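One chain is shown next in structure tokens, namely the form predicted alone.
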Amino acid sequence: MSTTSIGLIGIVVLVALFIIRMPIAFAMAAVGFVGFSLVTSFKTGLAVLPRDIFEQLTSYSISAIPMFILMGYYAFSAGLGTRLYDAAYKILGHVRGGLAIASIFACAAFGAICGSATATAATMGKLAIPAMKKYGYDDTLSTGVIASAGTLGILIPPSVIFLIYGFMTEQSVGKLFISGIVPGIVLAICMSMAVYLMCLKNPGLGPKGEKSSFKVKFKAAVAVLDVLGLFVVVIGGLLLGFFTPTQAGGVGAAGAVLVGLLRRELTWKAFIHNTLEAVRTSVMILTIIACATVFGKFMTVARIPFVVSDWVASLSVPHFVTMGVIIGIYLLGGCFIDAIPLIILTIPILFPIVLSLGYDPIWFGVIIVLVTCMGVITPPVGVNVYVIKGIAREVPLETIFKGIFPFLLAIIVTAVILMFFPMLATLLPSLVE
């Protein structure tokens, strides 16, 4: 049998026991190790199992992870979220659809501190739909907008889907954090537009809020001046050359406990239960890392990303329709595996052939966030839409899945916008050169 035979194999086994619910990092580690001891040897298998893991989890570039994470932790235990929805709400509540429109550009402000669309999701969904409830939104429009406005969070930087994403491709981090600023905008802009339309449409969707003055508007405003003011000296110091990622990371994180402290809305229960929480997350998303590795190190010798760079080489269609493919397969995937291990498993294989189609490999991140975006909201993983089912328990999940499909179609959007304009992703990048 021939190698590629053998790791042809190897992903069909991979997909059965992802299917059977076997943990991911568990499955691919053990797929990897079986299958790189059948093309070398039991010997150099047991050898590299071990090595593979350790390097990857002593890597001081990989330390950049958890200190974004917990950056985000910290940035919800201390209140940051509640001010933004409130100044959003303040501002924006009193348009038809303004709720929720507002809690669009809330979930976008507080990506810019997070990184993780599920703790966006999960902290604005807590403000935003018994808000929405109160003012008699539809529940189809108040879980379905919170859901897919989650995925600002893995967009807007800090994104912990940009850190794997450069730890892989040995991209620079900054430039990847800047790249999906202005496709993170033009996302809010095009759920905004969604929202709009289906309030237009059915009035009785989105009934308008109360009218703030100007002056309650500007309080709300400047209430969130340290969201932004922490959001410039992580993202700026990591531009500047002030911080590495892993020193931005924990710079954050302890600007989060500051700001958190002296409006003294930080806890000593939230700070333990939400730094335990992080640690959980974080040896999660390294684990899989680790084992992936490994999984990895299997395909290379089996030459899987060789021959599929080979066979699309031969393809005589446009450069544009591979490239579609390459999309397809992410939403295909994203609907079946969450977004962290598909990037780990996909990124090996399709990298090398998105370079030699001569794409920008910044777009190409922003274009893998996109997707990712949408893979989170769709059934039947769809991880937003269970962690607002756990918040709106009342709500069937049926009604939250139907209510995140006029997003999917702006995610949808945003992303042939990308395609046409690649400069909305690289322009800032390109800057900072």
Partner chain sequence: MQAFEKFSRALARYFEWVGAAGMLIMFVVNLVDVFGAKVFRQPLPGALEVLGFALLVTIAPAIAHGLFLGTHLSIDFILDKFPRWLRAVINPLIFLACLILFVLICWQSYVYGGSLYRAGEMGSSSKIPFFPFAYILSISCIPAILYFAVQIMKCFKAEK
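What you see is a predicted model, and the numbers here were worked out from it, not measured in a lab. Residue numbers count along the first chain shown, from 1. Think of the rigid core as the biggest set of C-alphas that the two forms share within 1.5 Å after superposition. First, how it differs from the form predicted together with its partner chain.
The two forms, fitted on the rigid core, differ between the two forms by 2 Å or more at the CA of Val39. Once you line up the core between the two forms, the Cα of Ile353 stays within less than 2 Å of where it was. Taking 2 Å as the criterion, Val416 does not count as shifted between the two forms: its C-alpha moves by less than this amount when the rigid core is aligned.
If the one shown is the form predicted alone, what is the structure of the form predicted together with its partner chain?
Since only the chain itself is given, any partners or molecules it might have are not part of what comes next.
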């Protein structure tokens, strides 16, 4: 049997294991291990298993994820999230789905400091989901909106995906970063419209509140100055390059503890409880990431991404069809493989094709990131959905995936808009030199 067919069978087996309720993480590690052993040897498969898990679990860049989760939990237990959303409710509550829309823009703001879709969803989810629940929002909407809006973290700079794409294709990382800003705003608007339309059709999803007077709004805004202060320190610190993401998460967590102590809202018991909760959520996410690496190595050694890319290169169809096929591949691939290895393995072969078809490399970078945004929320391997599930444990996975759907459409609409108006991505970068 050829290595490629072992790889394809591996994908089928993985999906089958998901269906019969093997935990996602362990299914990926198991299939990855067996597959790697079949392609190479049992001895080599055994060597890969501890090494990949060990490497992921000792990686500094990944340590940003638990730090932001910790920040989220501390901020939550210090009552920051509740007050923030009380204020948002007083200011935007009279709009249908107003809190969900506020959350999208909060994710966008957070995305401006954080390069990862996962961390954005984790932090915002911890704050936003309980608050939306309090105001009677439906679980489908509240979890779906955060899982999806979290993807703004990789579209709005800084962004891990743009960084990797820049290195792979020799494009200016600075220009790529800038190119994500306008599409990021467009996507945030499209998502907000999705919320509004959903709530128009089914008002029970995000109930309308009473309209508050200006005085009440102003008072509510003043009450959250400390939250804004913390946000400004974390956001500003990262934007000005004062902190790495891990550092920013740690500073944010410390700030939240400090505010909680000053306002006497944080007890010792709550501190310990929330530390443990942060550990549990981090464990769930990082176990998946570590085990996904083992599966990714199997796909790599089975040469699946190479085979697919070679096939595209051999197509002879009109340009836009080829582009459609390429986007389709990333969409499909994003369902099973983590975005980063997928890009690293396919870009070398697909990028020259894209260039030869006459597409702009910066524009294609934005498209890749948009498609990656879809990948992190589509089943069965949709990391952001799992992150949200880790935070809102009582909500069934099915409900979250259902909640994703309108926002998936919003991402597709954004991609179509970019197809017709490529300058939305390319104009800003062309202005800087």
